[in-house]
Amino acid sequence: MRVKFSKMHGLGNDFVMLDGITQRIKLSPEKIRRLADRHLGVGCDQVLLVESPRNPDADFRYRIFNADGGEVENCGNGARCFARFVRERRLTGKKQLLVETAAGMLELNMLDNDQVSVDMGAPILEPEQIPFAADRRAETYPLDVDGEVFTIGAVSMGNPHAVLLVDDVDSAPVHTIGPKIESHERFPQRVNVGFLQIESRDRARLRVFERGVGETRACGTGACAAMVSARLRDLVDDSVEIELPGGTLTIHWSGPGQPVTMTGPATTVYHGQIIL
């Protein structure tokens, strides 16, 4: 199987994206996982394809393979990327999209600078829709990892997200508390996990290891829920600027019930071609 794709990123959060309209493509977790390799394949974070929408409503549906080959709900950088994408394919003239994920509908906006801008919905609080194990909803919960008890807030944007805050996001255990909450028993689908320092009510910065992974330049639902935990603490106001080592975006939430709106650039590398 040839298969056309292009590769792109978000924040250096990057992605192999691949046209399933004008070509025919089967993916199995064996392919996806050779077009994520960065030494036999393509190499990328994660895998997205375009495919023509189930739902009447939307433009298209937006399919995300992890590297390891698993299919997941939701992915904020790639959204962005998404929007560019179909545009320079020409399979949409559209600025205004609206695209069918695993876990619902997105508003994906061009604007003039070369930003896109994603109305994320909703965040989910709730722990058994998270999926979280928890008595009740609260604002933060313990969690033992080994004997040792750490704050957390969980949230879903489409995708479960485990938020810790530190005082120094370059010294955080990401590569070794973050593997041990990814996978936590409570997390009963896993978990993605931010590390999340607050330098004002308008600006954090953020290093997230996200599951199925590991950690990566820049996660846009991580950012997404980072901000919707801190601002359920009261430590941000309703517009962030989150720093990630790949770049900045901008998130805005005004409050419970109300939409997640990130912020941020979409940067197409180079066109291929790779033999499955």
Ligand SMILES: N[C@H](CCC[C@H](N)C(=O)O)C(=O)O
The other form holds:
Amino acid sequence: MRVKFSKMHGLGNDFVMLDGITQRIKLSPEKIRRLADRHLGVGCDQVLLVESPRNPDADFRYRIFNADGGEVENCGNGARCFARFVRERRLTGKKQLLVETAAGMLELNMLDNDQVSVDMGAPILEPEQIPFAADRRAETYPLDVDGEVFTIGAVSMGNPHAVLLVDDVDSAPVHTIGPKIESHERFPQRVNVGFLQIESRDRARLRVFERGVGETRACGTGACAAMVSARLRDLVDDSVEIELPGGTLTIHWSGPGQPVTMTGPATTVYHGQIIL
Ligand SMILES: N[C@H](CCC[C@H](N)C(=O)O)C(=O)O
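Could the form predicted in complex with the ligand be given as well, to go with the form predicted on its own?
Next comes the full complex, this chain leading.
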């Protein structure tokens, strides 16, 4: 089956975007893995499939698949790319979109400066909803990783995140500790692992070892989760510039029960066709 796609990225976190509205697309984990393969397919961190909404109040629905073929609940950089994608494919002329995802409804705003602002919903902090095995909710938790105990924050943005504070992201153990925490038994759905260096009350640096992918150049939900965890520990204020390897996101959160807003760019690289 020949399928049109757009290759896009949000600060280097890259996507294959599929229009499942004007095309009949049937995906499988194996097809996702091949699409995401940087030698056998197009190559990307995630695949996003745009569909007609089920909820009559929504403009669209989209589904997110990690490079390992697994479907996930939310993708912040993908949300911004989605907003650009549906306008470029003339599926809508609207600048404000309500989109249905597995994590719930997201509100997206195309800004005049070409950036996209996304209401990512309120963070989920109850351990059993993250899901994370803990006997009570706390700002931080001890986590034993092969005998070494780390202090983590645990936050869901619809998808699960563990957040570790480090003195220097450049020397953080992203590729050694990241995979061990990603598949840690206390995270039954696995977890995205953020390594956060606080620079001031409104600036921080972050690297993320993503569930189902590995380290990415940026992670939108990871930036939201890291800011929330730092705010809960009173290390930052309500608005923070999060600098990731691929660039900077602006995250705003005014406290528990309130939505997290993420603002940043979305870039189209090329359009193509692939035999699926
Ligand atoms: N790897 C994530 C999904 C993609 C999130 C990330 N690319 C973002 O921008 O939020 C997960 O398994 O939950």
